[in-house]
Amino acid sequence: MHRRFANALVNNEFVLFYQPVVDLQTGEIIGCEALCRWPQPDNTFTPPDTFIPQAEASGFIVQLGEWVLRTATQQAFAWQKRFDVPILLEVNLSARQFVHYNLVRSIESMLANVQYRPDCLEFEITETVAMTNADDSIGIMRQLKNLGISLALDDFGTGYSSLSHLKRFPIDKLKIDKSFVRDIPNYGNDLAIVSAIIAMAHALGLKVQAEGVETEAQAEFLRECECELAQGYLFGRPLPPDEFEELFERYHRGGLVFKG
């Protein structure tokens, strides 16, 4: 499997899609999340839920993650030069990447080569990854923060982090998992959970980003709770680079604003 993945990388089979991230209060597109996709000859895509765990298990995820980060930062840098505005770039760090001995050094080198602003880069780390050897995780997070990079705790609510650990993590944002967003505002328990997460995050000085926002009612509820950021099909599916650029240009040049 590792050889198959390696051949796919050499043959430029992997591609990156970019899903818009929107400021809920203003309706502005402020950035995107980079998502890896693997097209197949029959014009279908191998689901990320299939190949990412396989890449993780084989150890190839470290090599793939480096390609994702390098490609995404080069693309974001080109967009920033074209539009002359900062563009937030969110990139996932896998478990193997996070504990890789050369992680911080390789990221520092890559940023210097690409000349990408580290304050526009945000790494997403799941609760499970952060909680594995929490003390070591906190040390790695601090090194990344020292580079100027922001950190987000991804899929919040689905892992097993405790509040005692959460307050120790040097993070900037919580991302509310789409499983909690899906049924708001129709399901009372999810309403309570989401509003509680937002209130807790703000009390800790953290921003909040909701995933999987698909309806105007969901966006309105999140806005009322003062959730800062959102992504989901309401604002845009993951898009190839040219289509994301077109969407961003329509917003940037033509005043397109998302109001859920």
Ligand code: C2E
The other form holds:
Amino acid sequence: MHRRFANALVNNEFVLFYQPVVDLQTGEIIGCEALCRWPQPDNTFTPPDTFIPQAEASGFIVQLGEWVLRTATQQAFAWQKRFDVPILLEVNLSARQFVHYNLVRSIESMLANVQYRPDCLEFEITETVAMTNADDSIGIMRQLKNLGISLALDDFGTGYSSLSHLKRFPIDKLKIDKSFVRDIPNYGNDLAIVSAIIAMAHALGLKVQAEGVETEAQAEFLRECECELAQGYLFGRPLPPDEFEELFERYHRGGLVFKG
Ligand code: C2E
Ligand code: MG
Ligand code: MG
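Right, the form predicted alone is done, so what does the form predicted in complex with this ligand look like?
Starting with the chain above, the whole complex follows.
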């Protein structure tokens, strides 16, 4: 498997899609999440939920992660220059990448090469990754924060969380997992969970981003709870770079906002 991955990387088979991230209060696109895709010869995609765990198991994720980071920051840098606005770039880090001994140094030198503003970069790690060896995780997080990078806990609410650790993590944001957003506004328990996560995050001084927002009713509920940011099919699917650029241009130059 490692060899197949390595060939795919050399042959430029992987691509990155970008999903818009929207400020729920103003309706503006403020950034994007980079999501990796592996197109196959039969025009299908191998979903990342399949190949990322395989890349993780084989150790290839470290190389793939470097490619993702370099490609995404180069792209976001080009967009920032073109549109003359800061664009928040969210990049996923998997478990093995996060604990790789060389992570911080390789990110530092990559940022220097790409000349990318670290304050526009945010790494996402899942709570389970962060909670495993919490003390080590806090050390790595601090080093990343020292580079000026923001940190978010991804898929919040689905993993194994300890609130006593949570308050010690130098993170900036919680991302509410889409499984809680899906049944808003019909399922009372999810309304309670989502509003409680948002209130807790705010009390800890963290921002909140909801994943998987597909309907206006979901966006409205999240807005009422003062959730700051959202992503989901309501605003835009993960898009190839040229299509994201077109969407961003339409909204940015045209002064358009998503309604709400
Ligand atoms: P994630 O980081 O939680 O990404 C959000 C997932 O939700 C993405 O799935 C996205 O396409 C999907 N999504 C976004 N909006 C909606 C919506 O409105 N409804 C629904 N049902 N789904 C929505 P995707 O792209 O299949 O990625 C799955 C996971 O694979 C990601 O979850 C992330 O954990 C991992 N992944 C993707 N790219 C990378 C990468 O470059 N590096 C690493 N380490 N992991 C990655
Ligand atoms: Mg993510
Ligand atoms: Mg997520």
